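Given as structure tokens, the chain that follows is alone and in the form predicted alone.
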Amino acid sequence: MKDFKELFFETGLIPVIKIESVNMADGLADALLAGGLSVAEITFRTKAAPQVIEKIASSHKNIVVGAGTVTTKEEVNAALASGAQFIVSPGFNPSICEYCIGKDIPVFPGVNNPSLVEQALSMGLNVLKFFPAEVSGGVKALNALKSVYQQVSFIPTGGIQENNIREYMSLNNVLACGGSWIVAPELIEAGKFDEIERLVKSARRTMMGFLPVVDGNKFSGPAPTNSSGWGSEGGSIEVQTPSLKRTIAMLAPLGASIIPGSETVKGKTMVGASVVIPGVKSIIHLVE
């Protein structure tokens, strides 16, 4: 069996997906992988959920797919029959948990108070969904639970966005965060998979503070090389900065220069550029 605790920790972000049509499954899966995610939670909020799970599980072996918003034993059965590798429920339902445990399928029930945490612990469950996160106290509540339940790891979900995800990820009892904003139903329905990929990458960049980029086609201009050949494959580290203009000015004394043709402009403002610094064997792509 997979070590889901390790997998979720390494992933950091679990997309919580409501999808209406199996026809969008391949495009969605490709966007998640391109953005750097290999885990997907398909919620039982639509009739298409079992088909989507089956499609991703069979056609995209490098994605670990689970079923979310599971509230009945029938949905557990449907999820397992479709190839789901884990179950997530919005609340703590002892009968659902016992049923999953009996079938040897990992289950992560939702909790938001000490009583529910202790009920889950009594069943041997110590990786729990914290839902709804923001309205249940968010970071402050998780901080309070941390000192009492040191053996519990949480996956907060509900109200988490890119502007607050780093607060959650800074807590050592947070395993990963569930996010629906990166896979908004309207984006999926419109087939805007490039935007989903962008949102995933942006969220991961925010979580880490940077984003590894190894796509040789990243830059519109040629990547510079020196006698050692660095940069010849177009790889870089993408770093988010609050002020592109100021950061470039601060790097200027180090001899930093912008790679011609790498600039990204929004309106009349430059919001992205790749720079090289003498002595640093890597391209740095700055984004505002």
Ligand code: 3PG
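Numbering follows the first chain given and starts at 1. Bear in mind the structure is a predicted one, so any value in this text is a computation, not a measurement. For clarity, a rigid core is taken as the largest C-alpha set superposing within 1.5 Å between two forms. What changes on going to the form predicted together with the named molecule:
- With the core held fixed, Met270 shows a CA shift of 2 Å or greater between the two forms.
- With the core held fixed between the two forms, Val22 has its Cα displaced by under 2 Å.
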Given for the second form:
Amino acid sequence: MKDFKELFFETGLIPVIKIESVNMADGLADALLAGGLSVAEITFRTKAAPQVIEKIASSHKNIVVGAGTVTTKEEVNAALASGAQFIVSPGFNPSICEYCIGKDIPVFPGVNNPSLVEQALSMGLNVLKFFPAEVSGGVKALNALKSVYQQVSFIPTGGIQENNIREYMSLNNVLACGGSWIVAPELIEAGKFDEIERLVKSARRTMMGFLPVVDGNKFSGPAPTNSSGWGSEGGSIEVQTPSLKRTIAMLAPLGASIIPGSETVKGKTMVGASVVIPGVKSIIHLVE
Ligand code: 3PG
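Starting from the form predicted alone shown above, please give the structure in the form predicted together with the named molecule.
Whole complex next, starting from this chain.
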């Protein structure tokens, strides 16, 4: 089975999609991929959902398609029959969770308080949607949950947009954020796929959350020297990011690699590293 924890972490953003017509499925899927996303949650809020899942699952095999807003066993069955690879539900419904576990399909139920987290944990579920995120306390609530449920990873969804996603991304118990703003139903219906691609790219840039570090004090790793060949032409730049590990994963498709020995580690966590990207002359010192 796919490692969803890793997939969601590296994607960082799960588009929550409400789509009325299967005719728009391919255009939407192309836009997501062009923007850098390879995960899609198609919600059962429209009749077209199963057809759209089937369409994207067959035409875009490099996208992992899941079903969202699943609240009945019939919908689980329809999702499975259409080729959905995971199930998301807004709330924690033990019978739906058990049903999914019995069918061997990953399920990510919604929770927003400790009692629900514990019920989910008792079923062996430790990757949970946190919904509705903003009105349930948002970043503060997730921070509070972090100290007691260190084994749980959350996917906050509900009220997250580009203006607040960076705060969520800096929490180490946040696997990814879910959101509909990048795939607004009116944009899909109007076939405005360029705009969807632009929104996705912009969100991903914000998620990496680069901030220039001007004083240079934050980077304490061994500075790569010119004699090693790195940075001989372009010097180096230092930037801060809310999640170093995710940013490195997001830069991987560009061929980014960490310069061996440049990592700075605090406890067990890597908090700094120097990265080179083919075609980019400067070394990038990333600090968390
Ligand atoms: C969901 O189903 O996960 C939410 O409706 C998405 O919330 P948002 O529209 O605020 O992103």
